[in-house]
Each structure stands twice: as C-alpha cells, then as structure tokens.
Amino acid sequence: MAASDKLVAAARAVRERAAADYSGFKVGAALETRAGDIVTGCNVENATYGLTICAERVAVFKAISEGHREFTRIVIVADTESPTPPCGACRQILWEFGGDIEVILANLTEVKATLRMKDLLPMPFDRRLLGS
C-alpha cells in the first residue's frame, strides 16, 4: 500500500470516530509528519456549535502535543461528492504549522482533489507580517 493510500485509509477510519451528533457531518483528517508518522483527527461538535473543532485542527494540535513540528501533507475525508476543503480557521492553522503542504481531499471511495496550501490560502497571515 502506497504512503498516500495509508494516509487516505487513516483519514477514512478516524472519520468514523467523529462526534457529529448535531450536524451528522463527519470529517476525518490524517496528517503526515516529515518523519512519515501519521497523526489523525476527527471533528468534535458541541451543542453551541461555536465550540466545535474541525478534524484538521484536531490532527494538527494532537501532532504538536506529541512533539511533531514538520509536516508534508494532510488528507481530509468527508462523505460528499464534491471535494470538501478545510474551513478558513483550519487553513490558517495548517499554514501556520505546515506551510505550503499538500492537501488531499477525498470522500469514502476516491480522492477528489490534490492541492497545495498556497492555492487554498494565497495571501496568508503569518509571522512575516508581525515585524521583527
């Protein structure tokens, strides 16, 4: 099984663990570290919705908490016909901690799109804008 296939499979598997009791919209994410490790995340909803956290941010925060700091790509899986890209908040977090990583968008049966973060967030706000 190719590395990208393993990543897609991991995102599909973790999607099943999503806590999406309110929307029913389950998302899984699998983040690949530079060392080749896979760190997964699923969306976790809350009754207030505003406290919901997306699968992509769960994966990034989990990876950081486990000591990973360099990433190569992320797979995002949702049960949709069209590719489901990361929301704006996730794009910012992915850029901040991953830079111009590859983003693979898949559904339950196939990969729908492969992009770069620079295509999803062409004018990012990052440390370069903070001055010194």
Contents of the next structure:
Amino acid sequence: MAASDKLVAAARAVRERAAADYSGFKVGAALETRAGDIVTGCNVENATYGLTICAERVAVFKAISEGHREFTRIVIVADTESPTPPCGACRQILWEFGGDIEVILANLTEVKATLRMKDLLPMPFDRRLLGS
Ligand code: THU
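Now show the form predicted in complex with tetrahydrodeoxyuridine, given that the preceding structure was the form predicted on its own.
What follows is the entire complex, opening with the chain shown before.
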C-alpha cells in the first residue's frame, strides 16, 4: 500500500470515531510526521457547541503531546462530494506547527484535492511577526 493510501485509510478509519452527535458531520484527519509516523484525530463536539474541536487540531495536538515536531502531510476526510478544507482556526494551527505541508482532501471513496498550506493561508500571522 502506498504511503498516501495508508494515510487516507487512517483518516477514514478515525473518522468513524468522531463525536459529532450535534452536527452529524464526521471528520477524520491523519497527520504524517517527517519520521513516517501517523497521528490521527476526529472532531469532538460538545453540548455547548462552541467547545467543539476539529479533527485537524485534535491530530496536531495529539502529535505535539506525543513528541512529534515535524510534519509532512495531512489527510482530511469528510463524507462530502466537494472537498472539505480545514476551517480558519485549523489553518492557523496547521501553519504554526506544520508550515507549508501538503493537505490532501478526500471523501469516503476518493481523493478530491491536494493543496499546500501556503495556498490555504496565503498571508499568515506567525512567529516571524513577533520577532521570535
Ligand atoms: N470540522 C472538522 O472537524 N474539520 C473541518 O475541516 C471542518 C469542520 C468539524 C467541526 C464540527 O464538529 C463539524 O465538523 C461541523 O462543523
């Protein structure tokens, strides 16, 4: 199985674990580390709605807390005909920790789009502006 197929399969599998009782919109994400490990995440909703965390941020925060710091790609899976891109908050976090990584958008049967973070977040606010 090609590396990208494995990543897509991991995102599809973790999507099944989404706690998306409020929206019914399940999302899975699989983040690839530079070393080749895969860290997954699903969206986790909450009765307040506002405390929901998207699949992408769950994957990034899990990865950081497990000691990973360098990333190459992320696959995002939703059951939609059009590609489901990361929300604004997730773009900020993906840029912060992943930089210009590849972003692969897939649904349950096919890959719909492949982009780079710099195209999804063309004028980022980041540490360079803080002088650090
Ligand atoms: N969601 C994600 O997890 N990732 C995205 O890229 C888009 C939106 C989640 C948040 C919420 O649980 C549900 O999808 C509907 O917005």
